[in-house]
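In structure tokens, the next block holds one chain alone, the form predicted on its own.
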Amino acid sequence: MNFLKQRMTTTLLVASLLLVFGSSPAAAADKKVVLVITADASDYILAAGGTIAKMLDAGAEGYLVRVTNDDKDSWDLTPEETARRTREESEQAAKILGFKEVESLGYRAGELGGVSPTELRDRILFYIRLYKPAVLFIPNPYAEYVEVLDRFYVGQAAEDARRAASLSNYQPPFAVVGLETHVTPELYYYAQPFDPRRREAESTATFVPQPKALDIASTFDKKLRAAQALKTINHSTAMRIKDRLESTDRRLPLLDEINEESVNRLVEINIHKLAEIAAKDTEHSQAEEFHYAGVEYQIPSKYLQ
């Protein structure tokens, strides 16, 4: 019984989100979909802006799920006001990526470590089975020297998701009301370049998702601005640096004064050298890094014709 009105309890929440959602738009649809998992509003934009951008410019039809609300990302303003406020600057920011949609869950930054693993799983879960991309960002949970965890559990969550979205005995009352199971060919994983090791090859290309490097050059001014629409996230960056400079008797000349012009070059600065350190060794002026996983992911060689 319990496990009948569980199953009817859930069967009724997805009934109601569809009314909200309506039908799944990548069912009728020709365009190719990507959905976007972020745990906050700027880590997909610093990590992977450009490519996405790329992809949407070339015609694909994207969508953003944005798992956490950064209420704390903020400098003297309350939980609730930096909430509000990094919500209306994220959608601007997506506008100008290209997504034609962004769903925010809510969730309370910094705070996902107390949130049941099954529950994110089976909410980006829904997103999958809804959109049903052909190509899915997600945060990559084994990248090193991410002090952000909430990256961490949406990346993890988000692997999950995206396998278990393929298998039928993954919460069978989505697929009563019309959200069939979904294999999503290609799998970005997205991290800033920071970790040393971060291009090295692990294991053999068919069972490991493999370093990929991509140009974003024709994208790169698109993912600035993107990027300098968080005017929120970005002010208090510039605060809390110009604070712990001061705190060890030092000083960055640009942040003096700090205003909208000083902050839009620290974020200036910030996207070129994440873009030259990314496209280093590499044929490319500017770039982003990726763990792939593509359509011979998991696939040995000696199956395929």
Given for the second form:
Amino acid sequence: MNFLKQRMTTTLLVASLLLVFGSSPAAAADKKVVLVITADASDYILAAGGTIAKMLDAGAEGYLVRVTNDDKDSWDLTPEETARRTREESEQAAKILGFKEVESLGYRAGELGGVSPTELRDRILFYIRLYKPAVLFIPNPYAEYVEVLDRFYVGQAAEDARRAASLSNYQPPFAVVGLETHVTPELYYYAQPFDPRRREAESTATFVPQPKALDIASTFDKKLRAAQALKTINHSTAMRIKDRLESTDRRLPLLDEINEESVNRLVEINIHKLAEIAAKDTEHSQAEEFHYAGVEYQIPSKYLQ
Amino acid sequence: MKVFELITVLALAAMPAAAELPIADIPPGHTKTFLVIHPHHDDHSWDYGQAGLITKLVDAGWTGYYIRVSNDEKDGPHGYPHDDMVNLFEAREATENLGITDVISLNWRNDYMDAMPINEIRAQLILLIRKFRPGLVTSYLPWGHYDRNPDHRKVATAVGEAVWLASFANVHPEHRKLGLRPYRVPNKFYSQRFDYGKGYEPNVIVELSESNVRRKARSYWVHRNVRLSGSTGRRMRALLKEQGLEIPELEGLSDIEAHARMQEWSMYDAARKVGRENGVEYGEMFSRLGEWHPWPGLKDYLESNAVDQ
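Write the structure block of the form predicted together with its partner chain for the protein whose form predicted on its own appears above.
All chains and molecules follow, beginning with the one already shown.
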């Protein structure tokens, strides 16, 4: 009898959660909303651009929150000019992927270590309650060897924000102005493939996000064009590689002359290789890899059995 | 042999041995300068220190600088001002023994670093990176897990940020006024307690000679303020005597000399253990981040297509 009662309770709990979140990625709102949090203009495109474009192609509404102003990543440009150009270019890139809006929070790049984590969390929390996303993409703060530590700070704050957004005792003033609590059912942690253990699950599939590779063949071209739109950052990358090679008496024939064509080709090589790395040992030819926490992430494994 | 013992032996024999790590060569070193950045006076020479790598670089003609970030005021039996001075003095002696050219002490307060803005520590490191333009930086691993020492965590993060940001001209543009240009550190050799959980993932070993280990072993106990005590030497010998044992090599040595000898052996053991697990006599383990680490999608292409000028 107790067993039957427990089974019924479990079934009801799972059913009610699925009712709230939906059984498909679409879900919590009339139109599925995808909210992407990124530390900088390039990271989310390189790590997750194909997957995001696919969701937006399928009818989801996309919003991007770019936390820093990318004012450091340029060659021979002032921070102000770098920030101005990169803002324009990041909005252009987001448009290519299909985003509806881009919010740039304007924190200076490389300075997030000095920003209060609570402040950062609450800035992101605001957008979660505003847009009420069904899907949230955040930088993976647990990825090792990601040298751009802004991504770690943003990932940590975003993860915290997702939880806090669902609890009414966080930021009570937000409720006063109509920003109600929100549970985001699907969460994708993204990172470029720096971490040699990125494909290992942290633990068993209980509350812990699991590795997941997704096919991006259909949106690869969009991802490539979006990456190429970041002209200032790409030029900076090309110049820094050339500078390093020249300082060590080497050269890369592709970069003998740095112009739009050669830089775009460099980006293309990068994007192709990233897709190949993520697709390795999967059924896909071009992929992106994540740590993923879906609806079941909300349900303790003992109830799922 | 009993059946279950036989089964155990067979099972162990059938288990795959842990894969040996590749041996890292000393990098080409277009700038033969390296920085060792650590929170403390003695972090270079202990079980997980880099003293072996340091001596190899020096032997290969590199010039090294030791950047001590804290003032080490907590480490030792004498109290704040005395320990600061003794530990710095011994750091100079120990690193000189390894062949280091100079010790630059930043003097941040030992074990109180969590309250310090990381951007301030980082700014000092960026300045020094641009000044020395090192071909290699070695420190604790910025992504390490479970390190209980707050100074280790803080300095490792500051180093991680400094080597990333030193290459961007818009980071501390005032440095240009001194003629210091942006600089990207091509080789990072990070170390940490590799028995401290999943976060530590060494990917190379550096093979050491007996000479490398000998210098490391000496630099270990040269930090006399924290590493040598006559009472420990005396106690160890008493314990041996109680069990009817003696170590001939310790005969004729004072208690403090005996302790120094035992400390040296512990360094040999640590290096030997890493070596044994990786098919060489002596070694140190590292997480090495190479020249093209920031661009995982371009690394293969650059390595295959870059040519000599």
